[in-house]
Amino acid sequence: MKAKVLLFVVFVVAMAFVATACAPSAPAFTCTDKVGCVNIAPNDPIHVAYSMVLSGADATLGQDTKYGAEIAIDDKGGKVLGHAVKFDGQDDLCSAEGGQTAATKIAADKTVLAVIGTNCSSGAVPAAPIYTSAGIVIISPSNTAVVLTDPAKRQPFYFRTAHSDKFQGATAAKFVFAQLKLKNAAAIHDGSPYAQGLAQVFKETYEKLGGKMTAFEAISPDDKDMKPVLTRIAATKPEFLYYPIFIGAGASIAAQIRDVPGMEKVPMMGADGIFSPDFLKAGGKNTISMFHSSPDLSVMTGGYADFKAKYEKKYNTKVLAPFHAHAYDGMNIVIAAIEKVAVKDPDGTLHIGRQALRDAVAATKDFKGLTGNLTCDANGDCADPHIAIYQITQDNFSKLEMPSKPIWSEGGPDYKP
């Protein structure tokens, strides 16, 4: 009797061994993604990378950006698809050069999926090419060139939830023409896509208005010594100067122009290139009153105070720039893509189709972000743009802090001086 129950357990082993062995297994994974696949082995993470700038004058910047990122990933629970999260990158020197070398650096690896930056608009432009070339989607937190998502030159993997210049030049000179009635303004750049794209918009936009451009002066970002350009603008007697820089030149600036004769009162504004109290701390007492175009964070909604606490605390400081709400839309939006897209074998591996990876992204649509609501067009902004005009005050100055509410917007409050 024993005998025969051993027989048929063994019977029924061999048979289900036969059943599984017939049985039709899954087809192994094909790419056809024109641009190839990325394919993720069970145990290994999810690549995306930055390109910011960490070092230097600027480093305030990329470090916001990179803090919004990571916030992002922690608020997956650091996993997509049960695969953790890599987030490395390269330090891009807010530089032409830099962003070059750090895409190159980027791009020689192949599990790199997508990149978070540049912060520069410099560095973008030699860069998209090398990122599109190499099928890895890039999309910028704070790159605002319009020349970045021009359709005659704007690179396919290139993408950004911030701003184009063309809405922020605009809504610094409507508010010097209309709010403050200043008809007589001179500018500064620094050659930069950035800097002389910004200028550029707001002299169209000043002059479109009836409003006169006495000087629309360049200098180099390295530039310590602004007496020379001062003077200069200085004898066009101007009742405004606009510089849109960064802040190693926008803080000499600042620091000497009250030393320049004819420039002791002249009111100043810059842009969202030097909203950081690095600027402040940088360019002293005379930075008290200035104006700033910058992203109205005031507006922004789907958990920005949750946010922004979290930020506050886990980095044990003050938001350091403006841009750190588009990093985490910008992260959220390629994991977003990722998902949507990733083919998953029983074992876990993931394969993402690059092409299929660039497809998503641009066709998100009404993306409830902490900046708004994010849909990307046919040239890669992405960019619900908010533009606010903001007043350092005593208080700012004193504690280094930048101002959370704007004195006008469009659509906002009138100023009253």
Given for the second form:
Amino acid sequence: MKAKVLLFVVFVVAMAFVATACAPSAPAFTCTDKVGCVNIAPNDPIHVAYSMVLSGADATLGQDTKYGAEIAIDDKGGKVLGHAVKFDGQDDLCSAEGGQTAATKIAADKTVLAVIGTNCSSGAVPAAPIYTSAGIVIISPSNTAVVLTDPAKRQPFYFRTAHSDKFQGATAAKFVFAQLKLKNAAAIHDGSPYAQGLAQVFKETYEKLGGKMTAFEAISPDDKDMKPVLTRIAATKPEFLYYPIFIGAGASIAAQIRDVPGMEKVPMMGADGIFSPDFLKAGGKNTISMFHSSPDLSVMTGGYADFKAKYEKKYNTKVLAPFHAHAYDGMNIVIAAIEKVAVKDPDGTLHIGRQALRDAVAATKDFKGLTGNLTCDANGDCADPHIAIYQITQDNFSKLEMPSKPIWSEGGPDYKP
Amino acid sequence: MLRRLSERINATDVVMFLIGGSILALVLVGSVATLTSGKYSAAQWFDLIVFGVALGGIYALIALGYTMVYGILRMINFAHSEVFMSGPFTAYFLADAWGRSGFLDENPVVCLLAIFVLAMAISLIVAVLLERIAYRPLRFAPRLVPLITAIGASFFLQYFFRGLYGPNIKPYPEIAALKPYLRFGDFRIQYVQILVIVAAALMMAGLQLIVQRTRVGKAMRAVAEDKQTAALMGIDVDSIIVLTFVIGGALAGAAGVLYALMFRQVSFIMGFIPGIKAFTAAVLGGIGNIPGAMVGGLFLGVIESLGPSLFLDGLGIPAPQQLKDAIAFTLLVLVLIFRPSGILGEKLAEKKA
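Requested next: the structure of the form predicted together with the partner chain (the form predicted on its own having been shown above).
Below is the entire complex, every chain and molecule, led by the chain shown above.
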């Protein structure tokens, strides 16, 4: 009797063994990733977050990039590897505090694989280390501050598809010095990493070329009263004013500059941060004939016209700012990297290693995007930078549209007024 | 003799006076250096002062709202900056429509009046609703409770108006009639600045007249001094408090339109910075004191406009304009060191102690 029971037990155990061995299952996924893995159950979405400025003076900058990224998802049919893509996030207000708060909130959500953002370099400075320690890849469509990809300070999970201001500031300075042939310029920045860095590059290049900076002033981003600072600058008699700041303060300068004695005729130039119809609206008539440096939309590759049509149809607006294509490319780089590293179980479950995802993004090479051929370098710069100079015409102003054709770009024919 | 002196002066006072004294010395050295360098012409100094007075007038009008509510309820109405925003932000739509159709340039006086009336009415309604919904139920709660409520109400109003009118900044139309300058010799003032200064002065004079010369004003002063006793004397305390919010709200709405006319931008967060500045002005002048708010506002406006060029330029500090807020708040600290109750705060402090 006892032996029978024993035999039965042995038999059951043996059968169980055979059953497991013969089952058609692959060995269960084990995570070997240095940072950790994200497991996505069959019906769960792939989660990509955004940290963008969606309110306040610079809201168009954020809306524009959000739309660009959303179109990238639409172009994939809303699905990657059979999973829907969830794209939600935080309004980071274009500030350092906002960027930090958004990063902390997003990093607390363990389902987030990657982040598209931030818009403003000031937000990226505190946010990049938070994402890096959480193992979340962040690709910025519009940060241009030089410091963010400085090899000494670089955060390994930070990337950008926007150009570094090393290019933009230098292009602006060359245009003023060599094309407009003006030798005395003044600059205003707002103390943010973006504006200060850009103004600094402008100053260095301009002085190297032989120009003279008559004033290098700073304001705070919330200032409305620009007449005191403009009066100070007028006392130094500049022939040109460069202010690579944001829409709120930038529009105030445009609106008030012609009322300040000595500044009635001085030509002005802004940068990509104010290259938006909102700037024309807020700045008023004085923005006519103003110069801007911004990504060269005219060299955007094949798909851009198509993309623009989708954008205008879906959101029922002209393009709002210059970085939608960079956001589109950023989102596509993320999607391509996910497709490359994800391990798929037969039931559809996805396993994605965070370090592996980061490495896949870092290995991006000759990626055919709207903004050109993107290759990520060791510092996280993935852009294919093309900067051009634009000028607002009367027609642009009355239609509230930014110009789509540049008047000058480096290497191109000389500017003729 | 020496011993008595050392007993009377303690170490803190000495340190405070040293700090204050050295700042004053720096200011003097900087100002003399700037003035002797001759970098700015007299006309430019005059311009800077005019900007300061105009901005100061606006600060003063907002500060009156803070100070009147503080005088009567002993609370800081932090949602006042949103009262300031609500009026001009709503009136923007009227101004913009008229600006587009050209009606604004044809009838500037009528239009301006209508814009003012609309903005003041909206601000006034917001202020009264705020009092009725957010503050009155808490009148007998501990002092911190209404303060926190005020901050909450401030956020609520900001995001309410954001939802209502959108998150972007909106440009106020430029009124052609206000663009020219009044010139005398080298000096000049733009009409819009004259309007701002004159309107602010008129409203402040009107308020002073109401408070000092009318029965209602007398009742307000009585309530500010002692609510219980005032009630026993037959004053309807509730309606006096509502009246305070009405006046404060209307002044804030008017200040908002003046602000929008000068800087030609409105948005749902436009109240935040001027609100903080006006609160500073109210403390500077002596909170709870009406002439104090006026003096504080003007003082702050002029210092902000003039300070960076006058004090810091001569000291060779690069890009001093961004330090204007630092100057304003250093000034606040200095005033609070030497006159803890504010510039004109003494009389009130004795009464309320």
